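Just the one chain here, laid out as structure tokens, in the form predicted alone.
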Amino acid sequence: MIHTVLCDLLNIKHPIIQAGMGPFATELLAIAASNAGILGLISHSGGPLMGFDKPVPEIMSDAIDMVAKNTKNTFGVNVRVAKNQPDAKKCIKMICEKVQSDSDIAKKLRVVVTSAGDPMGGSRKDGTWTEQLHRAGILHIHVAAAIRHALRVEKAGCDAVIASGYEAGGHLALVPVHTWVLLQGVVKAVKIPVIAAGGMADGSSLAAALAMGAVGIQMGTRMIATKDSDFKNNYKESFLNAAETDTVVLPGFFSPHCRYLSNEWTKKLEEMMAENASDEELMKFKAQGRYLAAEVGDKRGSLLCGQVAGLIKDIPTVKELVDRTIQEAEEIIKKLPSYIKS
């Protein structure tokens, strides 16, 4: 068994988390991965932009007891903290009081992850995002993607920082500073535990993470391709035939960057960009993008995903998917000292 201060900190068996991935809904999979030892998120997902009909808070806490009536195990929620992300502050604090009022989701929901903003903010009244989710009991992860941002996390007094690199699907940061790189960097320059995101999928991933100095990683793409995730069955199987060259870099809902799987939608939203179609047009246009893919599960639609969709060959369940990776990993790690020679 691999075990890191990651599972004594999150209690869990598996030093792995998987990744949110809103404005996709994850709640079956996070359901799966916290019954497989790991850590499961419920996603950043909902808004009238995508067709929800509900605030996004009140979406985001239904996701939260239902994954909490299925697993009694840990799990976790991804907030994205952007500053267009209006609804942010009302889904920390929703999440907060939802802890504070009820002892077993206060037993199981044991951390926030946030993204694609500043750890440190938050409010005057109530605090930043940190002292909001401490005084709840919560623990605070927020991704970074440059050494610099991770030393913001841990000024901002997070429990753990992930190093996602631009491998990885979804958002992405303005300037490419890939894995390998950025989290042998992040190691060095913090002193609080570091996750290693963005191309992480099997054994070899979590082997060389942990090599660098890494306690975990967080995957994300891979855990979309699996039987019991709540993404449509056309979306995983366009990872099975696809390349590590398949995917291409476009704007995306809350940032100029967003990798994305190629396919007739990207080319699309390229030929509109080169027609000078307007702002209203184009988040018309990846709303519509998003349902396809979300709802319908047509390949034609937004398949965000990173360059792992190229390793992709098989669609597991996520406890085969976890407990082959910790296999694998384990076995790489118990071959390494014969590398060295007295």
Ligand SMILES: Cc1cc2nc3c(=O)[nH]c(=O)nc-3n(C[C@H](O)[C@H](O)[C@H](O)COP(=O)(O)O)c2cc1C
Second form
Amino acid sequence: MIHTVLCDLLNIKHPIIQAGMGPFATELLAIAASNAGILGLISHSGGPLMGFDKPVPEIMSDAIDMVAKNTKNTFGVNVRVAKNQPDAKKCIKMICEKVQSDSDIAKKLRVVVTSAGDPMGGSRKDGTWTEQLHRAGILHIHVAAAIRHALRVEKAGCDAVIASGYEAGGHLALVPVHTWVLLQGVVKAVKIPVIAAGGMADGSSLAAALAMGAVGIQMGTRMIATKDSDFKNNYKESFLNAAETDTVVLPGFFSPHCRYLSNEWTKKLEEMMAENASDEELMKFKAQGRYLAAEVGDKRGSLLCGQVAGLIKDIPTVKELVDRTIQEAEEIIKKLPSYIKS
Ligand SMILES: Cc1cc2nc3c(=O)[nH]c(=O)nc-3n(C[C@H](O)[C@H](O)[C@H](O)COP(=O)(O)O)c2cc1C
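Now that the form predicted alone has been shown, please provide the structure of the form predicted together with the ligand.
Time for the whole complex; same chain goes first.
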């Protein structure tokens, strides 16, 4: 058993967070993660922009109800708070109201992980994100991709920071800083708990992150390829034959830098950009890519993932993945003292 301050903070058995992976749905994954003793996160939905027929806060409110009904443990929600994410304010408000009006949800929905924007954002009327969440009794964690950004997360009053390096899947920082460099710097720079993200595949990642001073890890890509995850089988299976060199960074839905598995779709996106396709054409093509990947399960869609896809060789259940990650980390940590000679 590995117990860190993250376990106490989030009331979880193992110090692992299943990452938010919008615009894809992760309700089933969050339920399995939460039931396996780690933190499951509901993702920020793509909403009508991605072809859904309901506004984003409504989709996420339904997701919260579904996850709360199917776990006795704690879970969280990811909200992207970038300036081009106009529904962030409504989502935070909806989450606070749900927690304040429903005692079952209040017991389980313990944390909001914000990302992709300013941790000090919010509104003059309601206060910063942290103030709004803390008033509702919800913890606030923010994702940072640079040391100075992590310092701002601490200044905002957040309860912890996720240090996410450039090998990660999904939306990335403009300036590439890789996980181990970022983690060493963030751990030294801030006093709040630090969670490592980007390239976390197994027990060796967990043991290494703990050795560097992190209190736990966040896993995204590795969680996609689990039996329980909401992602389609073709998406999950596309990792099994991938190499660690098979990803490419191209513009995303909401950010200029996003990591995808290289395939026909990424080649076409590169061609369209070289031919100066309009923003409208590019957005339509990205929405089609998400639809193919998420709804149809066509491996020619946009398969966002991290470099760690190249290390994935099986599709276990979330519980199997978590249990073996903890076991591997324990074995490594137990072995380490034998390297020290007096
Ligand atoms: C398909 C996909 C979608 C993602 N979408 C989001 C998102 O909406 N919000 C966010 O904060 N991070 C997002 N991420 C990043 C993850 O939360 C996480 O930090 C990242 O996957 C960690 O790196 P790893 O994939 O190497 O484990 C996404 C990642 C993936 C793979």
